[in-house]
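Next up is one chain by itself, shown in structure tokens, the form predicted on its own.
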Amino acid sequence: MNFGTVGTGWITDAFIEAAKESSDLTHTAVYSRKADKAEAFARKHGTEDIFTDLNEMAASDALDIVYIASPNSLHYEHVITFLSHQKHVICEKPIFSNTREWEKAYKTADANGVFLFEAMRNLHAPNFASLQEGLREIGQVRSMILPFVQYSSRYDKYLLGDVPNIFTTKFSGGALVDLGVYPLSLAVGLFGRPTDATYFPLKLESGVDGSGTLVLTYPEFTGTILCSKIAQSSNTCEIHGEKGRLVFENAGDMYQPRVIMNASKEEVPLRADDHPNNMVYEVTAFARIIESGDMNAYNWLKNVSYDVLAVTENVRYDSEIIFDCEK
């Protein structure tokens, strides 16, 4: 199947390289508002078809699928455009600004007989399956801490008076929706939607959260998620059970998953995949679901996507973090 791309940043580069490695999708089209930028990006990836008009691209036979990595607040408009032209859509996380957009977009996908995916790469990686296996070893979960604390070079620009997209409500930015969704998607993928959630943000003058602590309540335990774009951490994650703990590095990659049992203190490595670009697994998964029509897998991903967005939306509103598209 052929796919086009909207967005010319590093994340689009990574997705294209993942598609080449998987060989499940072929990159055939590039969109940018500026022709010279589209041409440069197309040359870089050996792609022929260039578009500067989104509707023209959506109507083109050059692609069956589109990967969208535009600024967060533009996701909804761009997704609807392609779904309405019966193109399958893979949209970078966070898929939308709020659940209202989510509901309208999935109705549009269903009405046009196409698939809509959120590109949450950690849910498709082999290490996610290893975490599921590890949970069976550590007994009843009683607590967890899942950090994603990663200093952004764009914060330097923010401090100098610029307002990069990710640090402004205009483009639906902030630490929670940019980084916090990785550990949150893990929590929802492993345990389901929490019964309650509370967010304690450090709000910047621009109106978004530069960092924050998200507390998730489940019937048997409480979990803590730390997210920040204005500090740095080693990002070691832990899930604590009555028999042992599940430990791994980085909520986006889940490197070095291992179980440490309480009684023996023994550290047992789990099956691990340290692929430098684990987007390759989501590419393969999306292509397989489209080609096979696997509705069970699709609906599971759809439900996780909704639950993650619903949690972030609710805690944002409670914290009075309102995006411009919601005002």
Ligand SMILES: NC(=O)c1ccc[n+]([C@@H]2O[C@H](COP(=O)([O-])OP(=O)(O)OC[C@H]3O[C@@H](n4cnc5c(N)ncnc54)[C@H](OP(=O)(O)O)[C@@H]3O)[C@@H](O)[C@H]2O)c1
The other form holds:
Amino acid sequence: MNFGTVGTGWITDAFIEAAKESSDLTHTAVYSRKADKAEAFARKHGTEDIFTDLNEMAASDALDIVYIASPNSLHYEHVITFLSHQKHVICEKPIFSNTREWEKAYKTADANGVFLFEAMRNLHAPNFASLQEGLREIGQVRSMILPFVQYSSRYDKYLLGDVPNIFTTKFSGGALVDLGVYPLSLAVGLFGRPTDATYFPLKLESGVDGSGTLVLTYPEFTGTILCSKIAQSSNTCEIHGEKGRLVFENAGDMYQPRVIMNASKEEVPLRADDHPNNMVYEVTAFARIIESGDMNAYNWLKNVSYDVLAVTENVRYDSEIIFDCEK
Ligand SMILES: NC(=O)c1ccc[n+]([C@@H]2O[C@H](COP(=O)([O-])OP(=O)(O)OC[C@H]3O[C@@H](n4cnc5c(N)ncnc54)[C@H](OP(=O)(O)O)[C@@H]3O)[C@@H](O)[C@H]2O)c1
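Output the form predicted in complex with the ligand next; the form predicted on its own has already been displayed.
Shown next: the complete complex, the earlier chain at its head.
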């Protein structure tokens, strides 16, 4: 299957490289708002077709699937454009600004007989399955701490008076929807939707959260997610059970998953595939679901995507973080 790309940032480079490595999808079309940028990006990746008009690209036979990595608030309009032309869509996280957009978009996908995926890469990596195995070892989970605390070079620009998209309500930005969604997706993927969630944000003058602490309540335990774009952590994640703990590095990559048992203090490495670009696995998963029509896998991903968005939306509203598209 052929795919086109919207957005010319580094994450699109990474997705194209992952597609090349997986050889499940072939990159055939590039969109950029500017022709010279589209040409340079296409040249870099050896891609044939370029577009500066999104509707023209959506109507083109050059692609079966589109990968969308535009600023968050534009996802909805971009996704609808391609779905309406019967193109499958892979949209970067956070898939939409809120659940109203999510519901309308999935209705449009169904009406057009195509698939819509949120590109939440950690759910597809083999290390996710290793975490599921590790959970069976550590007994009843009682707590967890999942940080995604990564200082952004764009914060330097923000401090100098610039307004990078991700630090604005105009483009539906902020630490929770940008970084907090990785650990939150892991939590929802592993344990389901929490029964309750409370967010303690550090709000910037621009109106978005530069950092924050999200507390998730489950019937048998609580979990803490730290997210920040204005500080740095080593990002070691821990899930604590009554018999042992599950430890791994980074909620997006889940590198070096291991179990440490309380009694023996023994550290047992779990099966790990610490691929430097774990988008490879989502590419393979999306291609497989489209080709096989595996609705069980599709619906599971849909539900995780919805639950994550519903949690972030609810706690944003509680914290009065309102995006421009919602005002
Ligand atoms: N999965 C991951 O690990 C991962 C990592 C990073 C980012 N992401 C996601 O990828 C998406 C893009 O992130 P990013 O940091 O690359 O965003 P960005 O730099 O703000 O913008 C991405 C692209 O959108 C276009 N664009 C920028 N500003 C625009 C504007 N005002 N109006 C219309 N188009 C505009 C630009 O492409 P043209 O100039 O060519 O049109 C740009 O390359 C986000 O949803 C983000 O959450 C995911």
